[in-house]
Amino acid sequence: MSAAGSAASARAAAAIELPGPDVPDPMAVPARRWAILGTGWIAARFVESLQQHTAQRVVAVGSRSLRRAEEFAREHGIERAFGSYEELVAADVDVVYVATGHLDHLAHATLAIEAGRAVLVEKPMTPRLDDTRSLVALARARGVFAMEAVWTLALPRYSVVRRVLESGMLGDIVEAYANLGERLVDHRRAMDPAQGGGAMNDIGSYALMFANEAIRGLEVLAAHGERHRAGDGGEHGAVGAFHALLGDGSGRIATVSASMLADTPTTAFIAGTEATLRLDGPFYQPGPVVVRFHAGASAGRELRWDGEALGHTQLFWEALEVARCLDAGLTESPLRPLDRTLETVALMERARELMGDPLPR
C-alpha cells in the first residue's frame, strides 16, 4: 500500500466511534398509572425508580394482605392500597406490574390480562415453557400488551449494544460469553427449590438472555449444575451455579454461568470476526460498553461508551419502554417480543432438563 492509502486507511480507522444510546427522554415518555402487584424487594426498587427519574405515576399496590398492602403504599407514597390480587386488577389503571414468585407469574399475570390491562411481568416471565406459551397465546388473544421485565434490554447500554451489532463493526459473530454470580446462599426465597429458588431463575436468565440476544437460534449442547448442600439442604437444596455450552448448529458457539454460591465477574462478551465487544461487571446493569479491534487498519484500537454503573435505580428504563409501546398502540415491545421470551425460557428449560433440575409440581 502507498504512503498515501496508508495515511487515507489510519483516518478512517480514527473516524470510527462507537454509536450512542438512541433512548428517549425519561420524563417526556406519556405518563401511565401504574399498579404493582406484589411488594417484595424488587416491587419497591421499581416504584422508586419510577418516582425518582419519570412521569410515570404509580397509583396502586395490591398484596395477598391489606396489611402489607397498606405498609407498602405509606412507604412509597402510593394513593391505593388492595388486601387481594383481583381487586388490583379491577382498579382503573393501564399497566400491572407482576412482581410475585418465579411460580405464581402465570396466575397473575393471567388475572391482569384478563381484566384487559396491561402487563410488565417480572423475568422469567413464568419458568415453565408451556405455561409461557399460554400467557403469550392468552395476551395476543385479547389484543393486550405484554412484556417480560428483562430491564437490562431497555437500558441505554444496551441501545449502545443493539447499535453496534446493527452497524456490522464486529465482523461475523462466532462467539458469546455470559457469567453471573452473586453469593445468595442466605437468602431463603432465592434457595428454595419448592419456590422455584435456584440459580436458573434468579440470575441465570439473565445470562441465556444474553447469549440468545448475540447468536439467534441457539440450542443448549450440555448443561451442568451443583446443588447447595449447606445447612440441611442436603441433595434436595436448590441447584446454587451451573454452565452451559450452545450452540446455533453453524459453528457459532455461546458459554454461560450463573452462581449463587460465589460472587463472580460477572462478564460478558460479544466476539466477532473483526472485533470484540466487552461487558465489565455486572454485565446485566447499567454501565460501560467497550469494543476492541483485532482485524483491519483499527487493530489494537480500543473504543468506549462510559455509562456510568447506576445499578437498580435504572429500573424505570422497562417502563418508559412499556409507556413508549402503549402510546404507539403496540402489543409488544421490539426490545423484548414474545417470541423472544419463549426462547429463552426454551434455553432455560432445556438446561434445567440436561442438569436434573426438575421445577416443583
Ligand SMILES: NC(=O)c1ccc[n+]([C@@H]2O[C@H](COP(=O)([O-])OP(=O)(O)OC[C@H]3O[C@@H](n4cnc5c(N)ncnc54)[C@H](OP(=O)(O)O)[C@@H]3O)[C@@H](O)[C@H]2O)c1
Second form
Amino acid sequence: MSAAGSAASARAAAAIELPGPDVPDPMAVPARRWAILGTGWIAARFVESLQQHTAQRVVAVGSRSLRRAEEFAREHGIERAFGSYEELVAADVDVVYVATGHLDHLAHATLAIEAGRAVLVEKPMTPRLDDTRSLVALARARGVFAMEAVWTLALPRYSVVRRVLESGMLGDIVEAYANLGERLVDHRRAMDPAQGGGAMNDIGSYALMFANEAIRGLEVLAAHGERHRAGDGGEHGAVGAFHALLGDGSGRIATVSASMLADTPTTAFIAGTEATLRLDGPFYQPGPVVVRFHAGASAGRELRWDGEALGHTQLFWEALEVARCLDAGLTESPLRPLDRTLETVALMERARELMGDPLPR
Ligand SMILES: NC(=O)c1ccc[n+]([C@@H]2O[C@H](COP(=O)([O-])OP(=O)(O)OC[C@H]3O[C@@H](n4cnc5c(N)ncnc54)[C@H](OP(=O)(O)O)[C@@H]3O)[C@@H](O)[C@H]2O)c1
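Switching forms now, from the form predicted alone to the form predicted in complex with the ligand, please provide the structure.
Full complex below, order starting with the chain above.
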C-alpha cells in the first residue's frame, strides 16, 4: 500500500468509534403510578431499583396474603397494601408489574389487562406459545399496553448493541452465541418442574432472546437437555441444563446454552464478516460492549463501550421504557414488541419439544 493509502486507512480506522447509548435521563422520565403484583425476590429488586434511580412511584403492592403485602409495603415505603391480586388491579394505578412465577403470568396478567391496566410481565411472558398468543391477543383487543420484562433490552448496554448492529460495522452477520449458567440447584422455585422450573424459563429464555435479536428468522435445529439428578436417578428432576443449535436457513447459525447445574462464563457474541461484537459475562446484565475488527482498514483494532457491571440495581431501565411508551400513547414497546416475545416463546417451546421437556398442565 502507498504512504497516502496507509494514511487514508489510518484515518478511516481512527474515525470508527462505538456509538454511545441512546437512553433517557432516568429522573426526567415522567412518573407513573406502579402496582407490584407478587412479593418475591424480583419484586423487591424491581422496587428498590425504581426508588433509588427514578422518579417512578410505587404506590401499591398486592399479595395472596394481606400480612405479607403489608410487610412488603412497610419494608419498601409503599402507600397501599392489598391482600389479593384482584383488589390490587382494581386500585387507581397506571401500570401493574406482574412478578409471580412463570406458570402464573397468564392468569395474573389477564387479571390486570381485564381491569384495563398496562402491564409489565416478568419473563417469560408465559412459557407456552398458545398462552402467550392469548395474552397478546387480549392486550391488543383491549388496546392496553403490554410488555415482557426483558430488562436486558432496555439497558444502555443494549442500546449500544443495537446501534452497533444498525451501523453495519460488523459487516454481514454470520453467527451468534449466548451462554448463561449459574449453579442454582438449591433454588426451590427455579428447580421445581411443577412450577415450570428448569434452565429454560429462568435463564434459557435470555439466551434464546439474544440469538433471536442477533439473527432474525431463526429456527431450532437441535436441542438436548439434561435433568438434574437429585437422588431420584434424574427421572423427575427439572431439565437443569440444555444446549440448542439454531439456523435461519440462509447460512446463519446460533448456538445457545443454559445451565442451572453449573456456573459458566455467561458470555455472548455476534460475529460478522468485518468484526465481532462481544459481551463479557453476564451478557444479559449491565456491562461493557467490545467490538473487534478482523478485516478491512481496522483489522486488529478493538473498540469498547465501558458500561459498569451493576447487576439487578439497573432493573429500572425497563420501567422507564414502559413509562416512556405510556407517555407516547404506545401499546407496545419498540424495544420488546409483542411479536418478538412470541418469537422467543416459539423457540423455547420448540427446543423443549426436541429435548423432551414438557411443561406441567
Ligand atoms: N429479570 C430478572 O432478572 C429475573 C430474576 C429472577 C426472576 N425473574 C422472573 O420473575 C418471576 C418471579 O421470580 P422470583 O424469583 O421473584 O420468584 P419468587 O421469589 O418465588 O416470587 C414469586 C411470587 O409469586 C407469588 N405467588 C403467587 N402464587 C404463588 C404460588 N402458588 N406459589 C408461590 N408463590 C406464588 C408470591 O407472592 P405473594 O406471596 O405475595 O402472593 C411469590 O412471592 C419469574 O417468572 C422469573 O422468571 C426475573
